[in-house]
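Taking the form predicted on its own, here's one chain by itself in structure tokens.
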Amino acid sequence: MAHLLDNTIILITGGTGAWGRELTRQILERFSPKEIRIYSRGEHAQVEMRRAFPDPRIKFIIGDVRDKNILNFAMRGADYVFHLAALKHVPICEDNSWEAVLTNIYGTQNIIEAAIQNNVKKVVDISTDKAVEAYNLYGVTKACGEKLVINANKNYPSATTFMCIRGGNVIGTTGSVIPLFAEQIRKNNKITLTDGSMTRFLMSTREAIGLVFQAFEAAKGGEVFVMKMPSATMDMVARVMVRLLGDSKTAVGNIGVRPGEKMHEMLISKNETVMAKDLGNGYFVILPHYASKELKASYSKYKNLTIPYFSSQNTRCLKEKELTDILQKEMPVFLGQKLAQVT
């Protein structure tokens, strides 16, 4: 049975890494595409994905999201954009932030410009827990930039239909914990942890980009689709991480919260949760408040939400063990060989 990315064009920026990789990796196995176009700035990181994936149908195209010329480029002919392009890392927008607000916002303007002059047919912003309640920078421009798509299926009529997906942390993204506690195991035998209770969304990027393809067939346009992930405290996540890798020896110390850092997360605020609907498939979606009468009675079918507001403290809670079986199944790379033998 045809799929909709079969023989087509696909732009994805910030492709060369983890959701990237990813998302390349799953649409070549499950799909049939004309053409996989990975954009992003990094010649190093394209040299390394060209490879690990010596495909003919993908193209390397070096260029940033601020480039609104080379954006153009890269969008002639394509049919669907995956906007993955950020900078993300939270003490790193803290402390360059313009460059956080001309990556984000101003990127992602680019990126709805050039797709509506290029006719593309659907855009996918890819956006995080942090844009809910924004408290440090990195989530301010997120949240901007997820009205900025929303916004532009109102804004800007055109053949080009926006959407946003949100989500939490995923496994072994890059500088994200798990790959990090993994390095300084290795290093220093020795774990830095900001505070034990704080709580986080946790899910495998394997499972993150499947739900991807769920919300790119379901979406109609002007919807927020809300990854239904669960959760887990940074203690266990240190907890587990010394069993995999370490010894009777690993340390752990204490640093305290970093700059811009929350205890906990959210991915529907309360704000939110009256224009939300529960899909009952891994996903919330949230409506946008101009949603048309069509818009709504697509969604109609489905139950409004029942709890105040989607957090990592009221989602469920992984146990150790499925963290464990996650890592051991996801994460060879980042975890080392010694992960194979832990049982």
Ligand SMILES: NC(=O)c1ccc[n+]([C@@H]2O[C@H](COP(=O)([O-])OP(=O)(O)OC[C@H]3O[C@@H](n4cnc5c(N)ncnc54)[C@H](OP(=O)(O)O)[C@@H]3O)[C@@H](O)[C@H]2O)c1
The other form holds:
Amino acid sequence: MAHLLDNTIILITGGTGAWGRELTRQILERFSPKEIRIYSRGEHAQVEMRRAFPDPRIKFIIGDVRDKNILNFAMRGADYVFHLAALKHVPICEDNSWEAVLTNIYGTQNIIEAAIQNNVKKVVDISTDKAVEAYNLYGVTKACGEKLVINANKNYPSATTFMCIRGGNVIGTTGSVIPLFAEQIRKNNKITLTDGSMTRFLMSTREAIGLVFQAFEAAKGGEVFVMKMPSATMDMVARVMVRLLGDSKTAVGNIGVRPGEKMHEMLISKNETVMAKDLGNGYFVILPHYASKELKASYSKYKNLTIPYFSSQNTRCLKEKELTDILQKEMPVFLGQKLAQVT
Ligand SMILES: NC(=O)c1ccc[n+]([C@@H]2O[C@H](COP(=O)([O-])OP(=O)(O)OC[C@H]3O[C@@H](n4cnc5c(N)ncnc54)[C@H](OP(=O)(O)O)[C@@H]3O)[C@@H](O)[C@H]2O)c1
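Alright, leaving the form predicted on its own aside, put up the form predicted in complex with this ligand.
Time for the whole complex; same chain goes first.
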């Protein structure tokens, strides 16, 4: 059966990043797009990606989301936009606050305006748990990005449908704790643990991107789809990493919670639960406060949430064996063949 993405032109901003590459890979594997446009700033990452994806349907465009002219050019004739480009490292966003605002907020507004101007059918904004009850600037800018995207359905009536997908940590992406632990074990045989009882949502990149298509198809406009991710304590992550990559001498040091970090992450806040539904299939959905009767009706068959909020503390905790299996599958991506030797 034909899929929504078949025979279409798809623009992926931040396409050379961790999510972008996996999204590209799965689109090519599962569907038959006419063209995928990868939009990002760094030529080196594009050259590498071109080598890794030698598919003539992929076109690379150098551009910044802050530059509306190039975005307009990139969106010409595009059917769908997946907006992934962001500054996402918490400390970098804190230290370069205005840059984070320009990319994550101003850049997102540019996406909205260029999409409307080019009659794009659907825009998917990828957001994060850090946007919920935001505690650092990265989260604040992503929360603003979400609001701009969700409100665009109401503020700019147009042919374009806007939606968000919120997810927690995807294992192995740059800057996340797992590659950091791996690097620390390799270099110094020591890992620095912030707080063992800290919890984080965790999912494989493959699984998270697999969920993106489900929400993309279902969206009617204005929804924030929330991935039902399981979580793990940092203690467990450290234990599994040491078992997989370390030895009896691997040291675990405690450095305490860093500025801007929460003990537990949240994917749906207390205030949002009233507008949330349990889709039962890997997702919750949060409807916008302006939801029309029709939008509400289309989700009325789904149950309201029975939990007061959805956090990495009250979600399902991964079993140690499950986490070990996921890490074994994911880690060769950034560890080369090392895991094959230790397992
Ligand atoms: N990683 C996670 O665990 C996670 C979890 C939840 C949500 N998310 C969200 O998912 C999205 C992708 O995350 P990721 O982990 O794939 O990030 P990533 O690996 O750091 O990739 C970021 C991408 O954005 C591009 N980019 C950055 N600034 C840009 C700009 N001003 N204009 C155009 N392109 C720009 C980067 O390329 P250049 O630097 O070359 O431009 C790169 O392609 C982000 O929006 C993030 O908030 C990630």
